[in-house]
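Only one chain is shown below, in structure tokens, and it's the form predicted on its own.
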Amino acid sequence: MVLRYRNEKVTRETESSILNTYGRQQISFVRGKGCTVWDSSGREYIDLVAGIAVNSLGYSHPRLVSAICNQANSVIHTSNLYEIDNQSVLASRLAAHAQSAGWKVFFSNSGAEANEAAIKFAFKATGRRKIVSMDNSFHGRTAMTLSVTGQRKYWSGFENLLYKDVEWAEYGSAESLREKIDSDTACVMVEPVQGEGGVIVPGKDYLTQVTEMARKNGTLVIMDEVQTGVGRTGRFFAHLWEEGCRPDIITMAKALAGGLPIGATLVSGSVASAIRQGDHGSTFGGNPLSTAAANAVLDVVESSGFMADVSRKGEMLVSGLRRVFEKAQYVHEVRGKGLMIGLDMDSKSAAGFKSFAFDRGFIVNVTHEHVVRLVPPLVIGVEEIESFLSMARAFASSYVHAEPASGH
């Protein structure tokens, strides 16, 4: 039985009780299967946002649903005062994706928490307090992760909360980073692809240069894989596209449990050796339900050919969009890696594309005000991609542009 609570009367009477932190669209999705969702009126949409890169297996995936239901029927929560079998299995599986032995995992409930833990662990392991982060980055909304988020718009009204010992390097520039790292630097925080910053892919070998430069100074590298991890780019971690990239700490969340809250902070053996009981904790982190879901997600993502298929479908989307918009002056660039794609337009065109797509049953997202971000479920099908590209062609042929292409 599907319960549909939301209607106009319910919306009017209850929306005022929700704190006004989101600019919500007045639509509620009540059911989903694969990459398709249905709203409360019965209209269907192909979802290319996936809960902001969270619903890695789409909706109602049988393996994920079975794992969640079976675990809920057994035990949902016990706390980290006791052994949690699902958690131990998941930790071993995640550590196996690191490039060396001895890695350990701390579980939390979100990407911000995973990054917060990473910074604490870096401080503890190095005895240092300076952080170098990147312009245009996004690492979370807690006081510390906001402090290392390189987009000033998120700071407004909270400047007094910000941690002061942070320096900023230009993303993608090894030279800029070289000028910032010194013997006082505890850690460098970097995303292998900037997500909220507009799907920015750095140049060849940049991530390798970051880790090599940091290591020369005894500085740790925190690789923020919250949005890119779990196969999003066609590798389990996006930094694995560079064999020479060797971070000391890796953070992840979003897609890991296919929709249930979870965060994970992976630390190398040398960092792990500095952490003692009581240094950090989480009531709900790594609970039996979320870790059962995450293990089910890994069963699918780690299966033969799955991530190669993600790369293939990503290339299909990127090349298709480039053909569609090759003569469109209002499109600056189509970029991305795997199924993490940015269609860089001016802000008016991006808003117009989002509205045009939605009216035709496609859900997309605009980030950084001018980049249409596509982060669909990793299980999206070729026919669904072709349908989306057909819609994009219709937009390109009908859209009347009245703003210069450089108007970001």
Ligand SMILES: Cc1ncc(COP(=O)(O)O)c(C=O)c1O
Contents of the next structure:
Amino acid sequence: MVLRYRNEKVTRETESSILNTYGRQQISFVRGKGCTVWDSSGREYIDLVAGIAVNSLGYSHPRLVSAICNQANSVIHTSNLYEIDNQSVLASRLAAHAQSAGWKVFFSNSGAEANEAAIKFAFKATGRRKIVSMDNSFHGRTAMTLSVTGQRKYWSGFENLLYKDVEWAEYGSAESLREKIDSDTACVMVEPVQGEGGVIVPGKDYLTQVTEMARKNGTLVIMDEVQTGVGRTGRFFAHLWEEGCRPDIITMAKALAGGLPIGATLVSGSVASAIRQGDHGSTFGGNPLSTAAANAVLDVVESSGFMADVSRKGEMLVSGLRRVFEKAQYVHEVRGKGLMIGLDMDSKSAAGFKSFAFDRGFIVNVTHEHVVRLVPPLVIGVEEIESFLSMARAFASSYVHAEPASGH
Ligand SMILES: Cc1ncc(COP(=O)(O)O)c(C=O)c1O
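Right, and the form predicted together with this ligand of this protein, after the form predicted on its own?
So here's everything in the complex, that chain up top.
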């Protein structure tokens, strides 16, 4: 069957040609503006998922669209065999967010690739092979990144593929890390806030302790900022909330190019000095189009007051939700940093909230079955937050909770 994709109506038959790796909702979004998206039947929604923390500038942001169109009109792709001006500019802009001089950047196309590169670089720079990663973490679906993802459900059926020299520490516990790290450890992988794991924000100074402990052992810290980076938490990198935290490698993807695929692995000067030509590569990584988009995203995110505004809006959402659910026994916690927020409920209530919100035109995501995750575009407006909160209020006042509150 030949698909003429513009005119062909997507039917179960056409959809069934897609490999069955995703549990998909039967809905297709065809247009967006700001935080609003429209589905193929013309229904309107406020999107608090943003392509899973990707569409930080929302939809159809004029600066992003014009950067992409202008670049597409001149050249979309060349090759890393040649100089790419947008890439060089982007690399120096990203390196400027590190806390010391001399950082270098390798570009790829996704978060998993950025982490995969990070591990290769850490092995090369240290000559060691052991990794310490965190329980409940998520770092990607390639063989190596799956191996350092601390959630067993993702390993199922692929155990034979897993890299074995990985030790697991309890996320948020410096004590637990102390027991696992030693002079054979090449790197510690850590998310500054666990995203897929249910929006878990570690305690004060935890990340600083991680980097201090690693340094004492000659171990590198890979800070996975794939979900948290590019202003999501109100700082360019979430780990910058802790002044003493000094990672050696930082990985990025998701929001960096506002919706075009990109990954970036930032390495300190001393890690960079161990990497030689040919050690790693990518056909598409950092191509002219994706890096033009990323530069446009940075123009907006780095503009004066933008990240402070993210923090303010995040506080408004968190405090609003805490008020709405303060008497609701089925809500265990409202937590988050900036515009990365988790509403921890029992799983039945989380599913109920998601479908109640959807019926009223709000898109939210549930992770870990019991955490409603909100990662809206960073450009979300105060009025949109208010209307989301009034929808949440309507849910809280009408929802009849039938299960025991402890039932995750
Ligand atoms: C912290 C973190 N690292 C890595 C990844 C993997 O990114 P990708 O899906 O782009 O490979 C994700 C994706 O959700 C993530 O949240």
